[in-house]
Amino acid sequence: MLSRILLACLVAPSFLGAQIPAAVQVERADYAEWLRTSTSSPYAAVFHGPLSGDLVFGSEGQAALRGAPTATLSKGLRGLGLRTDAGRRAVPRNREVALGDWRLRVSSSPQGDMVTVFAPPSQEVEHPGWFPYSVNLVIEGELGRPDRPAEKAMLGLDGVAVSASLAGTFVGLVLGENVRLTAYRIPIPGSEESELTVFYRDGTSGAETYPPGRFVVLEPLGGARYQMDLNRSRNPFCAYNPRFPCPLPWSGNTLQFRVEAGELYEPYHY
């Protein structure tokens, strides 16, 4: 089924492609290129886990890290540090750090520091593609505010736990169906910003799209009005690499019909 959809996307008439807004075309192309070539692409991750003690790279390290240059990542009174043959250097959180041609990032989370290690890309990867763009899946609706503030620990798109704040319930009409979807404000790692986000499942989940669900960001239109462009629905990083933990489906955010929009899914090959 998935191969047929991908083929349809590849051979679709040019007038279909012309319906895609230029901003979305650029966004999709840039994201696919980032996934394919970036030194910090989820495809390139070989390790993702908590920093519970010293993390050793090189021949004395665990199997996934033995090809890296010799080094030790540790946390002490002076903060995070990376010891190599050249000495010790500080490691900032939520930023990519070079270790030879390898990369690492320490992400801060409510559950402690999480380390992700990226090896040099060793294989060509292809983005699984997207459903054809549909203007009928650009939804406008209202966000009903919650009765009281609420915080919840949850996994973000990158598999790192965050403290998200309940934003309310997005109410709109999707393919003729009234929907109510819980939205949270999820912090953007390494910044003071956050995104108003919905994580949802639908009738394509587990078939053409990733089983646990997809993320989509709400854009403000003014007042209580927001736009939800389901064509921009994005997979969590666990869809590309099983080393990343996956967010659990959000209660009440399962649609009982098919939403043929956003990123497709192909099982990873490891």
Contents of the next structure:
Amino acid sequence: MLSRILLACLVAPSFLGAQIPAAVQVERADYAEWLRTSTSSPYAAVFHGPLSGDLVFGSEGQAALRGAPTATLSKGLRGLGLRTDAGRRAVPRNREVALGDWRLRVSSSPQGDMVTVFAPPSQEVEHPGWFPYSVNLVIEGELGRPDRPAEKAMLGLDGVAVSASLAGTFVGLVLGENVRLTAYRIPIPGSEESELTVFYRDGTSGAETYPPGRFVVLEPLGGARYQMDLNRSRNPFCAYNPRFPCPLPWSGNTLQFRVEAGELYEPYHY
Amino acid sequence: MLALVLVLGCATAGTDAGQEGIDGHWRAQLDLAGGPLRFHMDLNGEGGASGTLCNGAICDALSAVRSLPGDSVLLEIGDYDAVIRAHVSADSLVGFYRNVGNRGPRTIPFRATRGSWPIEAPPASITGSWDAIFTPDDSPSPRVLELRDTERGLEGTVISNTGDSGLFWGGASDGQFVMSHFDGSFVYMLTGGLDGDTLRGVFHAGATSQRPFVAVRSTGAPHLKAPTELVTVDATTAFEWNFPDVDGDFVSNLDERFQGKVVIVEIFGTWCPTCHDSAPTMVKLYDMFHDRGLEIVGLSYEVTGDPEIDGLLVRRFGEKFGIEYPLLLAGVNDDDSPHETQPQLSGPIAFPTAIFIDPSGQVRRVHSGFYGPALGEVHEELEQELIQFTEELLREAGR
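May I ask for the structure of the form predicted together with the partner chain now, the form predicted alone having been displayed?
Once more the chain from above appears, this time first in line as the rest of the complex follows.
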């Protein structure tokens, strides 16, 4: 691993460093590292589903949870709690909680609480990588506001339902083609933040990239102008692990040509 | 992690990495899509390996400052699982702020040079209180902007129905103002300027999120919901609680010490700056009226849910303010926890929220949020109002 990274450093100026902005370079390295080693990497998830009734860990628990320490996650009069031999502790939503070497997270969503459980990473997983960076796929365009406001329940990148608001239609020129892509404002739970997001399919979907599509965030340039850097397109978490549900492709957001930019896809590594 | 270090090294390869220490005062910025978010840092890397992030008068301590190979430094913000990683040269730091959310890590470019940002005194035309409407698409929502001219430049805050967003600091020039709040976790910036009598601008959150706003001078008419209107309470039964204190002993409304007393239940969190503002007022009320039959109990909603960690934070909070009334571990600070543990309350629960209960156990008033000392006269008025109301309840009870 180390030698590969060092090699990347040495060759970067010749085929990477000259083109890839440092921010994108760091973002990619950071993200791949997080996927590979984080205790809450989507690769490490062994359970993802609604909290309906008690969720039991340990030898009496569901199949995927039998290697975990004995514990019960439940929702009661004192809120969400995790009961272990050591007693009960409250469980915050949208944050990780340790259970021995395991981790769990309860995500709030309009449909109720979703639980994701992460086992200790058992093997090092290689990130599939990205298409070579292309400055031609950094698109500037305009976001036309919608005729009327609209809210829509949809799955976010992490397979958790969110209530997204229609932001409008991004209009730009991609590889010589005029494109119109629907954008939604997707909230980031627990903050004042949201991301103007486009979920799109193209000619690479189902081949080099994930079949249902990829997410890309629009960055404001001032006024109605936005930048859509397709090199920063990312897979939904279901691309890494089938335990996460996949967002449905957004109607009208299919490009009829190949966008050779952003994150690649290889069938599951887990 | 190693890969990131090396990539950062790659990104700065070829520069003259200086060997100078990092001790000193730095003017720093995060490069958001909407412009630079300014703040200050004080670092003491060689002696104590410590430091602070400062927005105007408010500073937050870094949890650690570490040197890395390749003339880089790692500034850890442990409370938020966030770091600033930067390459060090003689008089500059260049790198990235990074935090980890549920959807993976996020990075924002970071830069710093030695020294201080210039103090830019705001014109009187923009200071004061403004009634703002934030207009993100289809859900406009009210805010009050409090902008003040201080010796550090422009300071203020953004108040919503459920509380404020902490201290913002910045300055103004050429009719435009910029204020920011960066505490290691929240990345907020307010930019704007006067357009006639109207203040127009943008509230920036994180690297790319932007919400335009329009504001007019506050007239004194209510723009936000009154602090007593936000939360409603089921008053058909006595208000109940039963939670462990930091030693694990449960404290309940049925305990002898609360019977026949006027009780204030303060919902708070040690992570909440406004709760730090309100604690001295609660202590003042307790000192003034405890002998006449006032009891106060604090219900904390903390970050981790781990009694050991949360207990330590709550114990420190109590020691900091000299609190003698019980502080209980009631839950965690997500949107739903206070409602789940206090089902008698409905509506958005602000931090802090003070619930005033008469000797019969009935809720007489719920006060959401708090105006801290930074708001001057408004704070003093509120404190007097709370003192008077408490005295009224005690008088009613013949105490």
